[in-house]
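The chain below stands alone and is given as structure tokens, in the form predicted on its own.
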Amino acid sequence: MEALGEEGLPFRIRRARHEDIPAVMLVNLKSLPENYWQGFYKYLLDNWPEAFLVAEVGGVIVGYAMSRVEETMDPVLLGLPDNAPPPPAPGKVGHLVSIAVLREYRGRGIGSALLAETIRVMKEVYRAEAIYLEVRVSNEPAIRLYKKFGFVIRRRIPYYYRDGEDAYVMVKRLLPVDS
């Protein structure tokens, strides 16, 4: 997918590739203080191809999201009213498990084209019922940029990341409650 972002920067979103790993890491490292293991991105991109996408400026890697497809009986995580009951099988459920772009290339359009094509490819391609994150209770624009795209909190889970800080669980129905 080809875009022009916000000051008319063009970008590229595309899936990922095994060779693309270093560069990811490298982005991660720079963006984020929650870091993985080579073999862990390794896994995601072997599961989910589609669901591994990098941002690229002048065939650069500026960005990334990766996701998984995870079986779930809880309505939360299926995007489900409150007083919803379990359902009565499992359901499939997006979990965009990171999604970082460079500081330098924030504001320009970039996060979100990365996170409407991770909607897109759970909704299309994998058939998610939902999709959800975690995020920091902090991050303040990260919130924002997710409540944009349909996100609502819907759990705060204490002491979730390494230094202490809480995390939301925002989760985003994909299908209609009745599927």
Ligand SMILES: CC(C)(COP(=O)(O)OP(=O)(O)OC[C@H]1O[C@@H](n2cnc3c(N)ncnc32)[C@H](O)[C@@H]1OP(=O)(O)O)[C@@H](O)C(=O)NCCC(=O)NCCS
Given for the second form:
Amino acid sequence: MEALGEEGLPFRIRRARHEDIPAVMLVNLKSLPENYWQGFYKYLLDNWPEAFLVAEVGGVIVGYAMSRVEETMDPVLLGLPDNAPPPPAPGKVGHLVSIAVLREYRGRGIGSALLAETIRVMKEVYRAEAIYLEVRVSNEPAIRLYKKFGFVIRRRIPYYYRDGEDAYVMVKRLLPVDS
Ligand SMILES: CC(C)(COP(=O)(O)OP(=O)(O)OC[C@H]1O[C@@H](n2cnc3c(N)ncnc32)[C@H](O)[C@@H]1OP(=O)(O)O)[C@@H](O)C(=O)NCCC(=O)NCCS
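Having seen the form predicted on its own, could you give me the form predicted in complex with this ligand?
Entire complex below, previous chain first.
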């Protein structure tokens, strides 16, 4: 997927390859306090390759989004209304594990493009009913991005992060509520 950023900066969103993992880890280390060991990136790429995306500018990786698919009976994670009866069987949901764009490339539509493609893949490739994520309650840019794409704050998890900050769980239903 090719796209032109607001300032005319061309970027490309594509599926990650194994050789991209070190560059993805570098973007993660520079962008977020939540870091993972190499094997975790490999695990996500091996299992949900279509949902592991990178953003490139001039052939250099400047952003990524990585997700997994889970099964759950939790009505909140399935994006069902608060008063909905419990689902009869587990449903498939996409979990956006991490998304980041290098600081100097932010605000140009790259995060939006990564999120839009993640949503499309979860819907069309993995047939997920909903997609969810955790975000720091103070992370306004990310919360705004997710709201722009129809995610709703459904839950607050106290002390979710290692430094004690709470997380919001934000969810976007991908199917009609009654299906
Ligand atoms: C969140 C993040 C991925 C957004 O990437 P980005 O490339 O800047 O995103 P976009 O340029 O597509 O902007 C998308 C939306 O995000 C919001 N946004 C972006 N920067 C913002 C800022 N500084 N303040 C408030 N909202 C902001 C806006 O709603 C924007 O849409 P708009 O331009 O139509 O208003 C990026 O800020 C980032 O990497 N942050 C650090 C890592 C992180 O926090 N990841 C999320 C963990 S849950």
